[in-house]
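The data below hold one chain only, encoded as structure tokens and taken in the form predicted on its own.
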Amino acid sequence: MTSIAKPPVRHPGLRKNAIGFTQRDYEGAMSTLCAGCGHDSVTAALVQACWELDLPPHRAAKMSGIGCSSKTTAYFMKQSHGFNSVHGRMPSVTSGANAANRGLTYIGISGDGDSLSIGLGQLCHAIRRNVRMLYVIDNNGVYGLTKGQFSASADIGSTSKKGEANVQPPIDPVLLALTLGVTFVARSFSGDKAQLIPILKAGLSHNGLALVDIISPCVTFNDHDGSTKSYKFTREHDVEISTADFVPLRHEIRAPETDSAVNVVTMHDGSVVRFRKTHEGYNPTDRESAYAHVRACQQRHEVATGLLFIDESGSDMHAVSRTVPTPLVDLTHHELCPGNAALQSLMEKYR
């Protein structure tokens, strides 16, 4: 992966937070997606949320699969820890960097092909084991880096680039962690930035596992009629000479402030999503309703966003597993390898 560094020029008067960085300290290699991407507005955020929360990004560790959304690692808290590891395989990787050392905080980047499709069953142990970390799912239903084709997330009549419609179901993966026993779940949109930071602070702070749901519009691959996730490809006025894809600069796109209970944005194609922000007197504690909410929204062909469930009474995987407070990277050879007789007691517990 090839990254390209930031100019380390910066404006003398950038706050400082109550460690003493500034937020140009949380970004990092400057971003090769699309321009007008969605999943940058996800990482301004993330730099926002960490910088906010006094985190000091030695004490981080990014983790990521295949896609473009797991690229994103290498652009914000260049000082973190990190690992790109095989397409759909970062939440066990996370698992056993985690129970190593339970001392730093993970944060878990992932999109809708690499936690939907291949990686849904570990996703699905993760949730299970409740691992304590941020679990981002950029969700755009395409596969962006092979050309666009439908994920996993894609909605029934959706059509692609080339117009064919999607006929199969889409997995939604907060009704997904809901059934699966998550202890935190949340759905926001990239552009909706004042949303979009508070769930992810929320999230950083939760002991357990925190799914974040995202839908971040593709500006390539999802850009025509038809999509439900994106934004159109303009074709006026273009001439085609051969075959090529061209990426417009976009503007991004943010949600209009209103007091409304239903925020409607519109689309550069002039399609609108409808996102619905949970209710005043919604109980976010109850995971039956949660749900209800979820599906009473999706029969509304409306997108659920906030903060739709939490459990702080869940253990995580460490209180699950018993093992000690201190994380096991800084014990010493002797307290990891006890020695044969430590073996053979602990072996007569299962005879």
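If you're wondering where the values come from, they're calculated on a predicted model, not measured in any experiment. Positions refer to the first chain, counted from 1. The term rigid core refers to the maximal set of C-alpha atoms that superpose within 1.5 Å between the two forms. First, how it differs from the form predicted together with its partner chain.
For residue 18, a C-alpha deviation below 2 angstroms is recorded between these two forms after rigid-core alignment. With the core held fixed between these two forms, residue 331 has its Cα displaced by under 2 Å.
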Contents of the next structure:
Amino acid sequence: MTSIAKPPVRHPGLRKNAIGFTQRDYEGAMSTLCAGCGHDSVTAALVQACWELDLPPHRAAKMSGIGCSSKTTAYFMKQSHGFNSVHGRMPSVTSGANAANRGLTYIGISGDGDSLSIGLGQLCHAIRRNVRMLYVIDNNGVYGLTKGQFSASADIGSTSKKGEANVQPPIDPVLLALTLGVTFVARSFSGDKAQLIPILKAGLSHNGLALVDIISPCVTFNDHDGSTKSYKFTREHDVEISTADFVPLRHEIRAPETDSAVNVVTMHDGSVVRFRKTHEGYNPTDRESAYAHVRACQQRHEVATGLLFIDESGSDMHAVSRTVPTPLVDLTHHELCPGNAALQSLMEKYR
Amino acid sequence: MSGVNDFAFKMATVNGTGSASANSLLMQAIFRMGIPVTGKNLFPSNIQGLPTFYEIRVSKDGYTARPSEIDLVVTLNPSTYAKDVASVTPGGYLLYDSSWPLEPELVREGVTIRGIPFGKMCVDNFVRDRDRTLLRNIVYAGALAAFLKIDMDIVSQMLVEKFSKKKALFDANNTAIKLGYDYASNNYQCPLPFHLEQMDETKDSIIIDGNTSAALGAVYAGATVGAWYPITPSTSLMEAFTMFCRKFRTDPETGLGKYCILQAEDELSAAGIAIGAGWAGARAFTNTSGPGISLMQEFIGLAYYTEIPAVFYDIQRTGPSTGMPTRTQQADLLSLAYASHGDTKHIVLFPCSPEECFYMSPMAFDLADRFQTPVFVASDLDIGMNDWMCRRLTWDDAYVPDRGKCLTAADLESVKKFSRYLDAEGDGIAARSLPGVHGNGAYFVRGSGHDKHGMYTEDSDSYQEVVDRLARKFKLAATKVPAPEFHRVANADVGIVSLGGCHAAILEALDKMKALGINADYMRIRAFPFDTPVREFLDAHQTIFVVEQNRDAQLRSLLAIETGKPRDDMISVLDYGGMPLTARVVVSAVTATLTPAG
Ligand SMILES: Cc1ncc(C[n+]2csc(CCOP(=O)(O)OP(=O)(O)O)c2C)c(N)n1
Ligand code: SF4
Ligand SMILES: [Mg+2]
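Output the structure of the form predicted together with its partner chain; the preceding block shows the form predicted on its own.
First the chain shown before, then all remaining chains and molecules of the complex.
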């Protein structure tokens, strides 16, 4: 399954973004996933989101663990560094990279096995640390790469391809993240680009960890009738709380802010997220109601989607650590080394 | 052997009762008298209530190894009375708390007993329970000052320095010191036959532990990211790094620091953070001990294969498993050298003292950057946590970090196709590019099979090309890591090989053996992998002793595996009970082998 580089085809007519890149410039190597895999749709949404955000590709870093989902970091933004680490450990590697260079945009891609089983601890602690990153879980309810075992997000009663039913309760990353104090959490569906792209853009602009749980069906092992992570099930049970609309800083805000149906959240860099409510009384800045809503949907066998909670006032890892604004990698040795004179006066303390 | 400025004494107390400050007061006072001194804290893995010991060795000749004999013991813990008495050398002394009747267990032929009512004096002079407990330690320090002739002016000066801002504490400590001093002087012949006399041998020295000096070395090396999970005996390394970063790297106005220290959720994460930061271009490290090294295995292999620099301080403790967390050992040698699954080999440095912990820190970061690989600093509990006397540390302000082959934006500007693992210069080291620098340097780190361009591969030749280059890189590293330290004598009968914290005891043993007519050459291994001089030394001696602190002769195995010298041609001297090595262990093992039993 060697990834094949695409021949460079020029499309002079392709539209360029503000920094002169076409959408094609945000693509990567050819995907080696199964045809129809939800993960490829997520990749496509990411390509568009990054292009629309005018993100300089070389200033982004794509981080992942191991799994079909984690492979997808090779399939977008070929001009960005990528780090395909070890199973379940993407969050720690991203924490370290971000500690060293806070100037980059970190895009973490993980799977439900990667983040909810082997890497559950790392996910939880990255949330607590509030590492500034977009954290995508391509959630298909199975271990795709190891051929279809149940993952920790499989619902009770959900059946495998061979027909056996899952008996253990699922871990819902959204509920988990809300209890852990996440400052941005959303859920979407790989098949719903219109909803997904604004969410990804808002997540990429969030000043902290932005968790996006994306139901992303595995067509090979988990897209049959008994599955609750199939295209069919998700389409039929999706409950969208609000249409989120992301407006980056540089773009003019056109909708009237007085519109009472629109809830506006301003992000740390001045960008805004506008929620057009479809669900009565939903407040995306209130953790308790977000939790209650997701639980209520769950009990009705519905999947709550949309940008479910956002808190732009939280402190990210660097604010908590009280790190200088300059990325640590940009500091010279001269700025870091106290020198011999300081050492000699220190030595007096050890006498 | 004991005499003026040449003896050892020991305090046997209960942990959690505050004896540490009294012990370091004593040690520092002796140091300030210009007399070479070392302290060994032999403490339990517990917070309060278990036996703890502190040994202080005074050596006019500058020996810093754990003493082979104890001349005086202060026994304040009834539960260890029997052992304490047994540990005193014949002709030695025992100091006990005579507030209570003398226990028959404490009486031993040939050991002189001195009773001092520490507890009673504290009850009579101090009101609060806490003071009565804590100051008992200061009272015994005062008594020892009288018995050993510690300069009281120095002691008073130290109390002034320590409690300059706390008058009440100063007064209490001053009273306590005098109580002990006066009681001993008024009731017994002072000083004892072995005692202290002013010298001038410590003015260029300091007293420091290896974790503090390693952390200081990391600061000077320019490390900016530290990740860790608490574990004895490595915790104090990150605590010291934090302290030094606050002192040297924090803007007094903004309070913002030029460092990022993350206490991770476990050692897997700590390793991941260090590797992520190393990949992003920072000098990053993690500090841990055996159990943590076990957890980090998968990540270590990733960093090795994807060629990411990071420094791992392993402050070894007694294994296997949880083992004895507060006892020392050198039993991680093999697990460090070949850490992780698959064909892996790593650079490991073996500091022998706190002094070397400092100097090996920048070396470790330089080697990690230059060879783009994890580098281990294998210290141990004895080096890391005990107070060693060593030479004052100095720093060369001309030092420039060796960041290895790291492409700049200008380098990358003209690059058409960046191949991350291409051996362009034929030395086995490929140039790396850091994220965020230039789009032309983008590549995909993968722990899965990759070819020299960094692309995924399952092709045998492409795979082998990369791992063969890694082997070449490792060979080159053998010539760039710190070379062994050789001590040679004329007409050597035997060769001794050792490493790390054994060094002090070996140096002392060499002198002792010389007095017995045994001439020994000594090679102190300072790093893995080994270069040719290591094998040459092994071949140049008919009899080779390999001295190390583990059960399975791991250094000897490493020597055999890597140099080809037959394992059974080297005689092992093993000391693995968890205590720092003494010269006596080495001398007896060597003499026993050389002198045919008869
Ligand atoms: C330590 C370790 N254990 C097991 C594996 C095998 N493994 C590879 S991917 C995977 C599961 C991936 O599941 P998920 O994260 O849900 O990704 P998906 O393939 O479903 O997208 C497992 C168990 C591994 N790579 N490493
Ligand atoms: S196995 Fe499933 S998750 Fe993996 S690529 Fe195929 S469809 Fe996608
Ligand atoms: Mg999955």
